[in-house]
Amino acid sequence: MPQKTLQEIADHVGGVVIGDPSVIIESASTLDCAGAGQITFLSNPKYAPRVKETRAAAVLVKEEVETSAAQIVTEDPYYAFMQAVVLLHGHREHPRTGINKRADISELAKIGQNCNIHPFAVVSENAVIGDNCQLYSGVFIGDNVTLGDDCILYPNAVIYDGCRVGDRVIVQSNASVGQDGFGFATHKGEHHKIPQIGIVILEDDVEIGSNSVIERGTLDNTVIGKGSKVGDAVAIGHGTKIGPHCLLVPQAGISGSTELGHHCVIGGQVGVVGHIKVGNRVTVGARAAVINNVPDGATILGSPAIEANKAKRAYVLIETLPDIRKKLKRLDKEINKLKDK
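Output structure of the single chain, in the form predicted in complex with a further copy of the same chain:
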């Protein structure tokens, strides 16, 4: 069990202690669950009343609040909380298996320093793996794939031939990167496979969630931009370009040849059609269906997606349609009566 004083945490996150700086903190928890020896945070002001009742030893806050817990006041409490969690709990430690004899490594592959390659992982011909990479069991690295340094590929993640992966990229279990794009030429009623000669590029600091599917490009490449995070079970079409620092929530799907700008947030189960442009800093609410280009900075919602505030007012009214019909009939009758007079 790690042990830090509140002051040590405050120093680490760059915050100011209110209360006893010598309180011992052993772990992190949520506002509702935190108890003795635990630190929590308040970032959404909506939950401020709960801070009063928390049994946490300490709370990270943006501004001093009324509570019996000790506090650390800091500019960005959620970011500070992340730092505290890393300090107290650390990221996952990876088994130090070295290059296991039961892995299948091509003689023509190059493996960097200090990698752990688990049993039953495969590294194919001419693949290049950087330093400090973790390749868990069942991982498949195709021919000519390049991986940067400090990458983590969890069990059964698959990277098809030729794809390029940057530094510090994480691919969770059972994800597929670089499989053939869904591209067929239909001729006389039969669908003929078009060789998909593009690749997938995962830039630095990208994370791909479990069971997500990132198609390789037909001619052009599919790109996931630097620092973008893709949740579980997300589907990205061939030739699609996701800009840097985007968040794609689980089960979202982006069709082929679409371009997203930087810092977009794509909600869960969202669908975006192919061949459109979504601007920078666009937020798409969960389950929206995006069928047209979207300008920079827009927040959209609904299926089809429209400006979010408009959508919030409009979509809830679908349930009033039976009333609207009834009212229309009544008005029609009343007008006819008036006309008859």
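Okay, that one was the form predicted in complex with a further copy of the same chain. Can I see the form predicted on its own too?
FYI, this one's just the chain on its own, none of its partners or other molecules.
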């Protein structure tokens, strides 16, 4: 693991050192756990008291704070911390195996340069794999799939036939991209399967979490926009359009033909009904149920989801509802007595 001086890290992240710039940093950790030779960060002001107690050698901060640790002052401490972690620890290194003889690759497939394809991966007819891709064991690439450069598909990831995947896309283990959408026509009490003739398009720099499912479109394509990140166990319905740079937290569910704008954040276990439009830069709190169109910039909570400040006031009242009910019943009785008189 490489060691860096505090000044080298500051130069790398574009920050200013307060304290000894020659301090040696070996690794990164949290405010509570960091110790000698480690760097940490403060991005949320509510954790500022912990900076005074941290045993870290250095802290990344937005402005100078009271602490015995050295500091790097930078505009975005969390982003700077990410840069520092990459500098000190790097990303996961993938073994250079080349194409394993136990991989099942169609003669009609095209494989780019410097790819590593592990045992029991399958690449089907007319699939095109870009340069520098990593396909781990159990990966399945269907017919006519196109995969861009520098993609990583972890064990048992599946890309169904015809889907298009951009550059630098990561698909975590057991995720499924392009499976049939949940489309059925009910006639005389029986459910008849509707052919799903669209595909899934994952644009550049998308990441799909483990056990997530992205359905192909019934008629139109399902699209995950550039730079969007989909967490574990997320379900995205057929024909849905996710805009660029969205974050979908684990266990969210987006129904078919829904449109999300850019830079949306969808909390854990959120449910979004189909055929609605969610604007740009919308934040949806965990476990909310979104049943109507949402305007740009909104923050919503609850089930059904409403504007966040209204939702907070409403939920504060819930624990007092039994007392309110008793008071109303008592007032009702008093009013009836007055009427009798």
